[in-house]
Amino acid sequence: MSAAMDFSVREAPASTEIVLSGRMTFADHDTFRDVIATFERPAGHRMVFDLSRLDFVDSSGLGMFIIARDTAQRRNLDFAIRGARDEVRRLITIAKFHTMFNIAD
């Protein structure tokens, strides 16, 4: 099994990319904490979570999708998300969020 959720930022110049990995559940709403608040970016600069390391998501998790997604429209940002996997892609499948996410892949 692994570790609770980890992330990294990598930036470019119009847009920011924050990788997850590991299992994000309701114990890591602290950690998520800390990244909203790489969401202090300008206008029009585009966020991405890239989910391609994260192993699993539990329904808070996917909350806090939502958090982000609600941060980014606030602040007028560009959110996607992209490259979740196995059972991370499962249950956005399930959960409908390809209806309220811009998917990048």
Second form
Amino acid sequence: MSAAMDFSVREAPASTEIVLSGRMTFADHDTFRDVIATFERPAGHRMVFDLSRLDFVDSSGLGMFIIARDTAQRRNLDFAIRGARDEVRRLITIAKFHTMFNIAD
Amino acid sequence: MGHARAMTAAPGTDGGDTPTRPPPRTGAGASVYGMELGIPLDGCRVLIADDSAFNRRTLTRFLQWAGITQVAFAASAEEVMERLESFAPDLLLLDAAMPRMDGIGVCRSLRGDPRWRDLPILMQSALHSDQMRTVCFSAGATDLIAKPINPGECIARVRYHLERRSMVRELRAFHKRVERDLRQARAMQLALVPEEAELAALAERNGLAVDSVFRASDEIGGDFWTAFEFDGTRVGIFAADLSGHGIAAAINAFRLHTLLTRTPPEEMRDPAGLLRQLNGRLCEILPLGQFATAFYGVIDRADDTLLYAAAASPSPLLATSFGFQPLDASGPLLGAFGESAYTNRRVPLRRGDALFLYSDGLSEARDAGGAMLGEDGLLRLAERAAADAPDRPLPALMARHAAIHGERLTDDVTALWITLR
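Given the form predicted on its own above, produce the structure of the same protein in the form predicted in complex with the partner chain.
Following is the full complex, with the preceding chain placed first.
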């Protein structure tokens, strides 16, 4: 069983990539607050969630994506998710996230 | 042992029989020993068990300086038991060794009685060896003070244990109240889903057989489902799972249930339309990041079809003579985005066919090794249950599920097996 969600941040001048890993569930709300803190960027900056190392997300995890998207919108950031695989891809597909999220694959 | 002589007289006293010149008090804090920290102690009751009158008086004086005025005394083991019952102290100051009573024995027997298991027992002992201390602690003493007793230390320890007891009591009372409230809330949540006899009657009238399981992981949770009949030939089945766990999810489940019960029957015929409407209303009331996954299907016995729409619910399984087939239940989360569009899908549902609906609590269960069952795994479990117990596959499925994943799951579970007769 893989561990609770973790994340790492890769910075570039005009973009920030957040690599989420592990299992993202209801229990990860506190960690996710730290993820959201990285959204403190100037307008126009690009924020990308790289989900390629995320093994699982439950429906609470989807709620965190929605909060991230909302935060980006309020701060005029360009927000995208990419790299979802297996279970994570399945869940964001059945929730039809492509209609609301910029999915950069 | 010279217990009485081992006791140090407090400064400012003559060590005589009457506590003279008590420190001036404008409240407990007036004395240097009446530290004004934490809770006031004037409501606390302390029982002093000591066969020396001198020690009893001295300890009483120390307690008075801490603001403790409700003090009772015992000079023998029998008296300790009697006073415990009649005085109901918050703390027992117990001499470890007395000629007519063995403090260690008293302590041990009190700890064996559930009524006194939590009582702080502060033991005073003139023997300071590690061995003696170990004996006191293993007899159940909460703490020790060594004779000769220093008033500052004595008061600080008494205060610490009384405060701790008071906090534990508050926590227990709070826990009890929350437990009771959750029990009531749980009963209310169970009342959201159709009552068994009612459901059986509905099933009978519409030529259906319905088996259901509804279980919250904690006292309450965010799952709910309901079934209702309308237009003479149609049965609506609504199942939703509100995001999150516990009280917040349960309150959102009640909100969704209320919205559903206020929907006029003519709007129940169009599943996609119903979800669109519910989505709009939920978007207004749910906080950001909270939503429901949902399935709404209308079984029409006039033409034996299932018309359904879904909001990212786990894929329901359709069981026909050709085997099990997952239905596409994709769709935008209910209550997450204002302008979501939902799609109606229609499948034939003939006599003998069955529809198996479940919440993700069932498919996302993990076995002892941490492996998740998954929807594919659940499909195989359903096939096996249908083969083993064709008349009532759901109980067989749940039993097999429990054997692998345990009875206590980390998420709420809803499971519905609806067969057309």
